[in-house]
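First, one chain by itself in structure tokens, the form predicted in complex with its partner chain.
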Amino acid sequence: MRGRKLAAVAGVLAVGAAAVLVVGSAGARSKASCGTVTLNEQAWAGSTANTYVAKAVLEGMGCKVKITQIAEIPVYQALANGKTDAVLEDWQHVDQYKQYISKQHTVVAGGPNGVVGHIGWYIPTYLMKAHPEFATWKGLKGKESLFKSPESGSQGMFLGGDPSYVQKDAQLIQALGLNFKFVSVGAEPAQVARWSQLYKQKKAVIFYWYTPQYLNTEYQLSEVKLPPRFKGCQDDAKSGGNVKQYKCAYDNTIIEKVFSKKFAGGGSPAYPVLKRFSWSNQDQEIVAKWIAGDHMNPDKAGKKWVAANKAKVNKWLGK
């Protein structure tokens, strides 16, 4: 009785193990012609837009497209192992470039994707109209208390960006001698919730913000000018050090594409197409708005844009 049961269990295990082996060996698929291309979609609307437009294009060529959703830093390991083939929107992860592109040669740079990112300090336009002096940072001096909140006490409140984004605002505030309390409200959706709420109440708010972003079409925002850039001025305060080296406006960020070395060297016809992939801030904001603002199915949004922009797509296809 017991013996039989044991034999049955062993049998099931053996079958299971055999199945795993079979599936495992089947998993080691060969990359014939185009095969399957794996794109990584990052957790923001712009990246979704890139990824699904590229997906529509590649599927048009007869490729199969798989989409992974891996966070920005871990995805480099995925590229290094060839588990993901391409990231179409990378906001200058310089450390990772050094390590994976220059040193290990497991990831290759794919050139800019055409979008230029810009980071800065923004306020609602209605506030700018009421206080034209806020056009530059100097106008904020002495008026910080306009931005105060229970959290910041007597100081003004500055809403910081998603912890994963390049930033130096705490250092800037200190270097500029402004009486702001830097408050991190966390991830992007939380930050948007914060300032949009104050925006709807027509209150004063100042925050870390950037383009391209599809919400820029929905809200009227104006940028506060920061001190001009100088040689050696830094944007990423992660490395710490003297606050003076951060006392300048953020540089424009060239958004890059990065590819897995395996994909780039594997002769896939998808590679040159993705390498040529490039579009504008406006293009991206439109598609992002369809997806995030209007809740259009991303696949549909990608196809819709591809259908409407034959010329650009043909350029990518090398026609």
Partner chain sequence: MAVAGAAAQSLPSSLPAPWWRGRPGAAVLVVAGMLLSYFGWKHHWAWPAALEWNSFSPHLDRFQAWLSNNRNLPHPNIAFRIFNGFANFLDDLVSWLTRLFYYLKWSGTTALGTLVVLRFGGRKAALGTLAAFASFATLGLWDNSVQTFALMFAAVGMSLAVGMPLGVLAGRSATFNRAITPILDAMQIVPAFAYLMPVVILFSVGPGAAVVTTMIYAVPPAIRITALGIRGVAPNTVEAATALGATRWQVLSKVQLPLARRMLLLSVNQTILFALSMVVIAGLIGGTGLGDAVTNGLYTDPAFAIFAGAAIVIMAIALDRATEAMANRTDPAQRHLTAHKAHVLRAYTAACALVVVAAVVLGHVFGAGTVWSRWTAQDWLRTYVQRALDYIQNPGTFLFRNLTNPTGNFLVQHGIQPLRTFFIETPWPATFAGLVLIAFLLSGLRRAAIAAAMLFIVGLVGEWANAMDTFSQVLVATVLTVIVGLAIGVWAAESRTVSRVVRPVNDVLQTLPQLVYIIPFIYLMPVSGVPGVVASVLYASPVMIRLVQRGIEDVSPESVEAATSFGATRAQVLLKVKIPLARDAIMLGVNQAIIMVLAVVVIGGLVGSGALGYEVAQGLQRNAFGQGVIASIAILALGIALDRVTQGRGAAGARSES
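In place of the form predicted in complex with its partner chain, the structure of the form predicted on its own is requested.
Partners and other molecules have been left off, which leaves just the chain.
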């Protein structure tokens, strides 16, 4: 999920040195016992941010850190097999929790990582200021033509998200009786290219979007409030069924951590540190922007954040 390059090499070296100072005292005690910790990085910028900040902290303790890149569902079998030790950003894969945590006992729940995920309908803030009625979906009724595009004809265009993501927008549009045509342009980079182009032209656009996302630090976006949730409210239209079950806002998702049972029970001093790992949406978006937006080396980005956030890092270290 996703420039400027840093020119001051000396500044980068200073950041790295400061990161070592933050965690160096733990390193002297745990270097011999920590061994190798394998973290799994998933295919979006927020996961990369989590992974490399944790890597910077663990390396400061004297651990060696390996990184795997296994997709969201297959990584559970990798955790069960001990091929990877930790996933620091899991968007509540409930079926996998049942299989690997509750039934097989090969994976251990690690608790929240502090980030709260949310999907919704977004418009540029300049459009919200011009049309404050768009603060809720009801204000869109009768004004859908403002969002017309070549693909949508006489209807307004609703720009859908990456087809692989959880979404229900075509069904929600129908259930709400809005005169939008659902338009998909493909994977997230294509969607971002489309809405950001319209944003730069100061045009009207409404689209599927979410937080945390590093682009939220670059673009001023406002969420359109959807109907309240109700019992039986559904968010993933892949399950089919009556459109009425999708007539509600997307839920908030508490982002979780999961660990290999072998790692959790192996006595590594890295485990309690990762168990305490917790930061905010804003923290993650800042680091993700450095990496994905500014093209900073991920290791340098991780060390830079660690150096600037000693209090949070010390909590993870149990200090």
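We call the rigid core the largest set of C-alpha positions that still match within 1.5 Å between the two forms. Positions refer to the first chain, counted from 1. Keep in mind it's a predicted model, so treat the numbers as computed, not measured.
Between-form comparison between the two forms gives a rotation of 13° for the smaller rigid part, taken against the larger part from C-alpha superpositions.
Core superposition places the Cα of I173 3.6 Å apart between the two forms.
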